[in-house]
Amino acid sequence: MARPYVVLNAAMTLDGKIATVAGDSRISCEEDLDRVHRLRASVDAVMVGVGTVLADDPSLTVRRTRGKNPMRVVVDSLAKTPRGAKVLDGSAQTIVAVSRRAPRRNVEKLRAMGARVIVGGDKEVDLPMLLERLYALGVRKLLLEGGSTLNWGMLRQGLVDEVRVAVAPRIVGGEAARTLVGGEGFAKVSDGVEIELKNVGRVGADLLLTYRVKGWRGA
């Protein structure tokens, strides 16, 4: 299958969570938005679920450094983005990925917005084809900074090939505080994602964790 070469990119704090329990996800450091921003502008497209959408509102786009806005890529089973979104804001180029369930008046409302839609999968979006598709409208690196719900379906699949993770020096708990990955997850470690550690740096007072993934058996 061809598809974009694939970087999950986050910021979580040291006990692994994406958010605190009552959703403030403003993790990183200044120096680590800095480099979010460059790492944007390096890619072809970024792509969040719906999540991420409904509870963040974000832009998406190169602000903190010089370069052109990637296209912007939503997986929204549903299609639930809002219209006053800022990702339908016209400032970039947006892609909204929607399952075959989706009401047919979403669908349009996103249209009517400016929006791209790709429809595909009976329940949930069918991440493959998304990719597949992606790649034939020119993207060949993809920036994701999903959730959890998002990154668990793509490192399931086998679609992701780099992980970068600034991890913050907090510790924030909470059990219902969303970590870097979720969905239903592995029964046991050894069929867990395999990855292998490439690098470590800093970025401010992050830590910045740079791996390959090496697969799972499964994938």
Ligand SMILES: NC(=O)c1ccc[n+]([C@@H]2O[C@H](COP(=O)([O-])OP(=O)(O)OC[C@H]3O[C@@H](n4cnc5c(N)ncnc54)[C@H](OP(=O)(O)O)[C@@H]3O)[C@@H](O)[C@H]2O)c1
Contents of the next structure:
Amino acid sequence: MARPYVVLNAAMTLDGKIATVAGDSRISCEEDLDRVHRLRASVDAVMVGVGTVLADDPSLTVRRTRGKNPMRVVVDSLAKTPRGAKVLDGSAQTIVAVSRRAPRRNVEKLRAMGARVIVGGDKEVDLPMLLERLYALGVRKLLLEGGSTLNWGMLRQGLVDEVRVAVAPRIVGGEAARTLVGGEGFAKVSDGVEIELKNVGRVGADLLLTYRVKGWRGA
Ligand SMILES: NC(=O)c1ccc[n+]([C@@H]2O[C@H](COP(=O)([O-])OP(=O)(O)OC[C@H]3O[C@@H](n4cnc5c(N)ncnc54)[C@H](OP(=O)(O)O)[C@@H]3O)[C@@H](O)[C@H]2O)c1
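Okay, that is the form predicted on its own; can I get the form predicted together with the ligand now?
Next comes the full complex, this chain leading.
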């Protein structure tokens, strides 16, 4: 199956959280935000789960550097993306990927807002199908910007090639706070996704770790 090259990027605290218990996800330092915007300008599309749209209302555009806005992709089984969401503001092309369970009325509303709707999957969005469709639309490099649940869905199915994590010098705790990867999780460490450290750097006050995904036994 031809699919885009996928880079998962996130900012997390030293204790692995990508948001606090209250949902505050402003973890990156200014320099790291600049880096993320440069990264966005270098990809064809940027993708998030609907949980991130509902929690953060990101615009996913390039604002802190020059460059073109990538296509925006929201993974949203039930087409719940609110009409007022910034991803539907028309400043870049937006695709909402929904499952066959999505109420037709919601889908029509999204289309009326100018979004392209891709349908696939009985319960959740069929991610391999979505990546194949994106590839057919010309997407060769895709930036996955979370959140926790979508990161799991993508990693579990072997759909991530590279992981870049900015580790902020903060510890926020909280059992309910979202971590880099959520979902069901693997029972054994040896079943986990194997990654290889490629680079260690500093971005402002943050530590930037870059890994190549080697695979895992389920791949
Ligand atoms: N620090 C960072 O870098 C960063 C970046 C992004 C997000 N965040 C934080 O992460 C949190 C949101 O994470 P989240 O886990 O709640 O939501 P999420 O990962 O953004 O979205 C997950 C949702 O996507 C939908 N989905 C549809 N098909 C799926 C599939 N095949 N696999 C996985 N998900 C699928 C599901 O909702 P439906 O069933 O309704 O479709 C699922 O609940 C927020 O607090 C946000 O601030 C932090």
